[in-house]
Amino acid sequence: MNVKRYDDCVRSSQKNQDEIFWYQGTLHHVFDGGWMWVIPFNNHQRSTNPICSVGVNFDSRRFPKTNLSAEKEFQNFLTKFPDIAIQFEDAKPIRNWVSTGRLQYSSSSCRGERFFLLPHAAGFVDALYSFGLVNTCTIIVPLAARIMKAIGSNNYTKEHFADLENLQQKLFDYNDNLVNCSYIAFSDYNLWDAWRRIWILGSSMRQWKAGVQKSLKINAGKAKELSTLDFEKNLDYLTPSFEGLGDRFFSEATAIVEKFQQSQLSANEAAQKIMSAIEVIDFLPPNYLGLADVANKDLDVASEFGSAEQKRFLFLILLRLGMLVSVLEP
């Protein structure tokens, strides 16, 4: 309790280009080897629970476990880091403090005999960027769909699943790469801001393949009415894609991370060679986002579309994730 605001504990010179505050969502403090959660229930008006949820993730080969108490951990964290301490001055526990080990799990398999594990059971890599719900609910809507068709087949055998699995774990794989370079790119401001844009890049690319590409087909103005089987059918519209960028956009990107942490490029180097290959993308809208502008600091999808070419991006894409959602509803 009495987690300040921390919009209230930093001063700066420079007008905030955000239209949200901070303590109004959730808090990411991003740090060399890590990162700290700040997720404050009482953030709005009508607020009636005063309870901050904190967390802080450590990359174990940077800071190995200790035999610390967990509240003695988190002190001295804090001491390292003032600019974030000063959110905690008048803060007080209220459960008992917990430490872990590392956190990350996989299983060797998502199916088996009349079984299969949903993503967040099968494995869990980072909560950094929360892909448990999101990778669950992508698995869902096509399994449910097989689900479906073996019930009328009477075919629940392991292989009828096997593409599934395989889509499931190029999540994963994803995720894994995603979050391991973010930690990397943590060390430097500069690096971190161009990694960051390839997270949402990616996130935007998902989004562009499932949801404006297929729109754009529809065959003069014609809706196409989607059904389960199109989910049963066709995965590839699910698997975490740069549409438009070759399939090695992603993969050459992390690479650059790799080799920065690897000490073959600078930070600015690395940072420099990102947003290169984010400037001639040519097939966004007009500054899509802001991505390819490095004074941009503030990526917020809310207050960026507003030329009439993203807006129009946005409503495809808003179509699209109404089409799936009707598909779910009774």
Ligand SMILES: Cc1cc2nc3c(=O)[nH]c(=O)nc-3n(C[C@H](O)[C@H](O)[C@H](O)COP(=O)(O)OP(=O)(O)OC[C@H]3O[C@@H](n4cnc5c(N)ncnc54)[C@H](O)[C@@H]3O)c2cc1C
Given for the second form:
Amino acid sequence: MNVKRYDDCVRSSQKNQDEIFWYQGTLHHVFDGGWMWVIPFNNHQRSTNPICSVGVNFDSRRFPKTNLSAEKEFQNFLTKFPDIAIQFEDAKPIRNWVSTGRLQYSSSSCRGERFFLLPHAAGFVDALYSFGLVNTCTIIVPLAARIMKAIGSNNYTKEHFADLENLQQKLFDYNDNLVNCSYIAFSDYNLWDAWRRIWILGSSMRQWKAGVQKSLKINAGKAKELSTLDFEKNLDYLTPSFEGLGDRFFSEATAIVEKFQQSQLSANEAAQKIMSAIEVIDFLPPNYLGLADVANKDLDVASEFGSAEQKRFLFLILLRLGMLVSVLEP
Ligand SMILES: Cc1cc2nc3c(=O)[nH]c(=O)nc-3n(C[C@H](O)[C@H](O)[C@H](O)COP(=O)(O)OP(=O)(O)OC[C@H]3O[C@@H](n4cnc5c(N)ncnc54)[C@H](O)[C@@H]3O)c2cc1C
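Starting from the form predicted alone shown above, please give the structure in the form predicted together with the ligand.
And the full complex, kicking off with our chain again.
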């Protein structure tokens, strides 16, 4: 409790650039070798919960686990980062401190006779990009369709679930690469600044290509085409991809960051290469989300879209509902 709003700690005298304040969402502090989450539950006017969730993730290769208590470890961490420490000057814990070992795990297979492991049971990489519930929802929709088919035919053969296992592995691999390169890039401001743009690009490209951004202008034919896609059999639409940039765009970007890790590129060289790869994308609107402008550090997707964003989300929800209906109807 009593974790300060970070907005008040660092820029009380400045006008906020964002339409959304940091304390209103999940705040990530990133540092060389790890990151920290600060998730306040008293983040809006009608909040009744004064508690804030706080956690620090260390790369255990850089910061091997010690015998120190979790509380002492946290205090040592704050001593190293006085700019973060300000936020916790008045904070007091309301439950026991918890420290744990390595968080990552994965199963070699997630399907068997009459079972299928959902994403969080099958594997976990890192909470950095909050893929947990998204991945679970991604798998549940086509899994439900397959289970109903299995019930209908009384045939639970695990082969029927092979493509889903394949998709689940792709979701893990994408998250794994994204997180790994993030931890590498945390050590250099410019490289991290470039790499987070790859993440934003990957999160928005599919919607952009699908015309969702132009959802309000979508014509009847296109809407029909979207609603009649065979969501059950064709899993391509759920597979992480950088639509229109080719299969290699993401792997080439990760290779650049890994070259920095292997000392084959300096951090600035790697950052410039990534920015160049973004700059040459010629089919996005000029300065799409400000991603290609290295001087623009305020990549605020919410304020970029304003009220149109709300309409876009509504469309996405409708699209999802359409998917569920198409799956649930026999
Ligand atoms: C530190 C951290 C931060 C995260 N942050 C985010 C985030 O910001 N956004 C996001 O989307 N996701 C996040 N996630 C992931 C998210 O929490 C999971 O994806 C989600 O909780 C998975 O839901 P689930 O129901 O599949 O599994 P769980 O929530 O793990 O539920 C499984 C339940 O089954 C119970 N259980 C296990 N074995 C048995 C048994 N044999 N008998 C009976 N019960 C049993 C368990 O006790 C548990 O209650 C985070 C995860 C972690 C660890």
